[in-house]
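Presented below, as structure tokens, is a lone chain in the form predicted on its own.
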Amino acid sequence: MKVTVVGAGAVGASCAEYIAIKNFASEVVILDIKEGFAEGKAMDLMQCASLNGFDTKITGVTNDYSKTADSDICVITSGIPRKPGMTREELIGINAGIVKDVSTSLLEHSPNMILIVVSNPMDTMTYLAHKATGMPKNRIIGMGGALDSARFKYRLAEALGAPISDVDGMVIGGHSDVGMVPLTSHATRNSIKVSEFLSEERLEQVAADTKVGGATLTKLLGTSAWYAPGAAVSGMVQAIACDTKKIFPCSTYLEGEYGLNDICIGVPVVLGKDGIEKIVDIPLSDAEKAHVQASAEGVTKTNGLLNL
């Protein structure tokens, strides 16, 4: 199993580290345009191998896509990160050109790859990858909901005073501060609805805190977060590589599902060896349906800024 991560910044390096530590891939290639940067990150990570007990080979390369040839899974993290006060949508001008070039270059050397898009604005960048490559919809996946759901579960556990292992919850919709739809009606603590423990007002606060999870960290850190995004990607990569059939909320191209067409947006999917193996239809309340529709309208508006 060969995995390529494009972008050796904080998110890309965290992806590579978590994938390597889990020891399911034979090789991870890190590619970056900055001379020697990916090579340095790879060397540093390889020097962790004996300490962390993994045998995955990690290779760094500078802008040489031939070294990514025959990758099974490719991850695009490259692009400029958010700064305090920036929205994900403000990144579109620069990141669109990067994602288009990177996705087509990867496809040239790995025609059977499954592609995971992390670059922001993530739903629009996933849509762009579809249009730029023409790959089957099941093989292009946007990482947004997996991260947002992790942040949702963190906030739920905080509100409940419970260990996170007790908590389950999911965020669908667009990967943006206003587009996320935390499904509080489906969230549980050990199979018991969280509404049995928390007031409606407290659940609304949990949802609000979840939506600004990325912005909160950007304000604190001065740049985008990297640990949780890297962990979210590694979980998705492992589900595909190991054919686990796990359900993740991911940005996927919809053709009528959830009443939406010609858009990439977060919905629950089954991930396995073929990428997205099934889009899972879950019942939504009228309010949740309205939130998803509003989120889709926002994503469509951002998609309109692409020069397709």
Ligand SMILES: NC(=O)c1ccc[n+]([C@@H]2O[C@H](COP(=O)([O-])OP(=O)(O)OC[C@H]3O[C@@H](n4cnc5c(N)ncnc54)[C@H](O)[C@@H]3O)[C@@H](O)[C@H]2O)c1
The other form holds:
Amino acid sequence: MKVTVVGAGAVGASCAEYIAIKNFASEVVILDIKEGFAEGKAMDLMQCASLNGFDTKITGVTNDYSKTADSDICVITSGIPRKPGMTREELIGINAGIVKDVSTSLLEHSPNMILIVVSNPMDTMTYLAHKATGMPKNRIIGMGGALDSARFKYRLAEALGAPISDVDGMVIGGHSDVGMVPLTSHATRNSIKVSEFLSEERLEQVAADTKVGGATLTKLLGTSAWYAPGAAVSGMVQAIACDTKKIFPCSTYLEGEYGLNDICIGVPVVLGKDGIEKIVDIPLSDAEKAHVQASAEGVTKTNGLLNL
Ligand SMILES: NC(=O)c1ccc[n+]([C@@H]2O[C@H](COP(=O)([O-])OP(=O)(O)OC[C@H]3O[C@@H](n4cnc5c(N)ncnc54)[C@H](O)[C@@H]3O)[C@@H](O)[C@H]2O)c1
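Please show me the structure of the same protein in the form predicted in complex with the ligand, now that we have looked at it in the form predicted on its own.
Everything in the complex follows now, all chains and molecules, and the chain you saw is the first one.
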């Protein structure tokens, strides 16, 4: 199993580290445009192998796509992150050009790859990769919901005073501060609906804190977060590599599902060896449906800024 991670920055390196630590891939190639940067990150990570007990071989390359040839899974994290006060949508000008070039270069050398898009604004970048490469829709997956759901579970556990392992919940919709749809009506603590423990007001606060989860960290860190994003990507890569059929909310190209068309946005999917193996249809309340619809309108508006 060969995995390529494009972008050796904060998220790319964290993603490569978690993949290696989980020890399911034989090879991880990190590629960056900055001379020597990916080579340095790869060497540093390889020097963790004996300490952390993994056998995954990590190599770094400067913009040499021939070294990524025949990758099974490729992850795009290249592009600029937001600074405090910025929205993800404001990154489109620079990141669209990067994602278009990177996705087509990857495809040239790995025609059978499954592509995971992380760069922001992620739903629009996933849509762009779809249009730029023409790959089948099951093989292009946007990462946002896996991270947003982890942040939702963190906030739920905090509100419940419960361990995170007791909590389950999911965030669908667009990966943006306004577009996320935390499904509080489906969230549970050890199979009991969280509404049994928390008031409506407290649940609304949990949802609000979840939606600004990225912005909260960007304000604290001065740049966007990387540990949880890297862990979220590595979980998706593992589900595909090990064909686990685990459900994650992922951005995927919709053709009528959830009443939406010609858009990439977060919905629950089954991940396995073929990438997105199934889009899971779950019942939503009227309020959740309206929220998903409004979220889709926002993503479509951002898609309109692309030069396709
Ligand atoms: N989808 C999500 O949930 C999520 C979460 C966190 C961050 N992000 C996004 O991920 C992206 C990366 O964030 P980061 O914090 O790692 O940024 P970073 O600046 O630390 O790293 C980005 C890397 O991309 C490289 N790069 C730029 N252009 C390139 C190109 N054409 N080819 C190869 N490499 C190139 C840069 O040299 C840099 O090393 C940002 O767009 C950020 O908004 C998404």
